[in-house]
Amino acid sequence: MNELRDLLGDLVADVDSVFLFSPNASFFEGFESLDDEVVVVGPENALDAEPFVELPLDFTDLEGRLRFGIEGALEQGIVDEGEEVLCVTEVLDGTENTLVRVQTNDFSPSGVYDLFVNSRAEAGVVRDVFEVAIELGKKGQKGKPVGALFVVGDAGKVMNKSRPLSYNPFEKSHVHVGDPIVNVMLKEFSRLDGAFVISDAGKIVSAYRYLEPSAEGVDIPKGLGARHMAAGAITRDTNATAIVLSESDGLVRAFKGGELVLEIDPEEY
């Protein structure tokens, strides 16, 4: 028992900040008297906590939840790289029952916070499109690798900077990404050329779009092709986010502001 007490003492000793993930009011009040800075991470700031990091997605995996909270706190300047933080979160039965001590640089910057929080499109829409690309990357199209390009948000400007390659099957529809049946349609149409254009709220505006922004000045990593260049260029010229599944290496990449902000292997997601 003494060894357990020592272990818990080591876990909480000399931390720079305590991160509380979606705490209830009484639990939060129990930490207010701490000398350490207390950071609340959650979907909304119902406790009027300061500082606060918005958690727009329901991360079911512990690592994703911690990574998002820490990246958000780093971006807001709440904590600095290399600081020790204690994360208090729930894993079972809706109570705060897990303590994790990490350094803020234990997670390599992934761009996940910027991708979801600072995008024009709704966070849930970005997530739904991202998951379609991830699933396509895992399964391909009829067992074969497939490439795809999804442009999410600022759909009016994106349409003005692109032209149709074929008949738009979504022209008179009002379907939204995230619906399981619609996601199956997206995977099927991904076999054909062109980009999908999706509105801020998730409505599928078009398929088969050829993006026409100038690629001049767009800097993407060597080895990436025309699909990635188009993604970089369209996000530089609009407020859209582009999510690309590479047919050659199978990775899913996200672009914002003309830059690559996230790269993930679907098999590890």
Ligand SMILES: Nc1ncnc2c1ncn2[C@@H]1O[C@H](COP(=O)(O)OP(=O)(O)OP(=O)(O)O)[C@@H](O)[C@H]1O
Contents of the next structure:
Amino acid sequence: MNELRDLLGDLVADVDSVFLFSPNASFFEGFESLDDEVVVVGPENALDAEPFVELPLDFTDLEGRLRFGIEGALEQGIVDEGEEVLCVTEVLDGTENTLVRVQTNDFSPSGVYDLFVNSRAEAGVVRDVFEVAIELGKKGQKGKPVGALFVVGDAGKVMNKSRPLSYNPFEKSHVHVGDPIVNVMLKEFSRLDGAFVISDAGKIVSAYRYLEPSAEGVDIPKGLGARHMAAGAITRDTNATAIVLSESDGLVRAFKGGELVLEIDPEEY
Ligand SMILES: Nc1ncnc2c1ncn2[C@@H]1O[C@H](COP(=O)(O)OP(=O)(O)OP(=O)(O)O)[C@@H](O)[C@H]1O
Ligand SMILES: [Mn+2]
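Alright, leaving the form predicted on its own aside, put up the form predicted in complex with the named molecule.
Below is the entire complex, every chain and molecule, led by the chain shown above.
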């Protein structure tokens, strides 16, 4: 096996930092005496590690996970562009079974970190809306695929750039996304047309909104229809973030600043 060490040793040699994705305590301990910088990345900082990059979702998709961790570390100034990073993580429900060596500028920033951390809406609210969209994408509504559009944050402005398609079932109610009963309501109402408007703090402001933003300068991938165009455009016209479940391809996409910043397959979560 020493041959393997010779052959693969270069993979781990001379890196600037080591990223441990959700390490367990004993594994993490082994790294504490290391000279290279050790960065812990995970949904929560159970080990009180420093530096730490928080994942807003438990990304099962490897590339999404790595990308988020690295973008987060770049944003926080933990690593610099051009540095060599060794990522230690798991795939296929293993534990610490995967090593990925990357250069931080191998990634053109996707905006995924920015989406959660620098959205006007609270990061937890963005995450909760994502979770509703992912669940809806997995199960559909009564077994049938459904689409849905959630516009999160900057709700006053979003309301000004939209109009009601029907009466608003959330009028005068003070309910928040993340509450299990509210999540059931959101899924029920997703059968109906239009968008949900959600405030920075997660209050459901309205259902059934027809968005009328200016679509000028919005550059979304070809092949996406009116729902996605409206989602992209409203985020260019306001400081909202839009999360869309596509009825036709089943993917969940996020838009911010008029651009597509994240695309995930609910089946992978
Ligand atoms: N401007 C808009 N504001 C709010 N909802 C919209 C808007 N445009 C379209 N929708 C909603 O999106 C639904 C689907 O429209 P369309 O098929 O053109 O979008 P799409 O981007 O192809 O989405 P999907 O992938 O889900 O089919 C419409 O029935 C409507 O409920
Ligand atoms: Mn369509």
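Here the structure is a predicted model, which means the values were calculated and not measured. The term rigid core refers to the maximal set of C-alpha atoms that superpose within 1.5 Å between the two forms. Positions refer to the first chain, counted from 1.
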Rigid core aligned, does the Cα position of P43 differ by 2 Å or more between the two forms?
yes
Aligned on the rigid core, do the two forms place the Cα of A226 2 Å or more apart, comparing between the two forms?
no
Tell me, please, whether between the two forms the C-alpha of N168 is shifted by 2 Å or more, with the rigid core used for superposition.
no
Cα of L62, core superposed, displaced between the two forms by (Å) 9.7
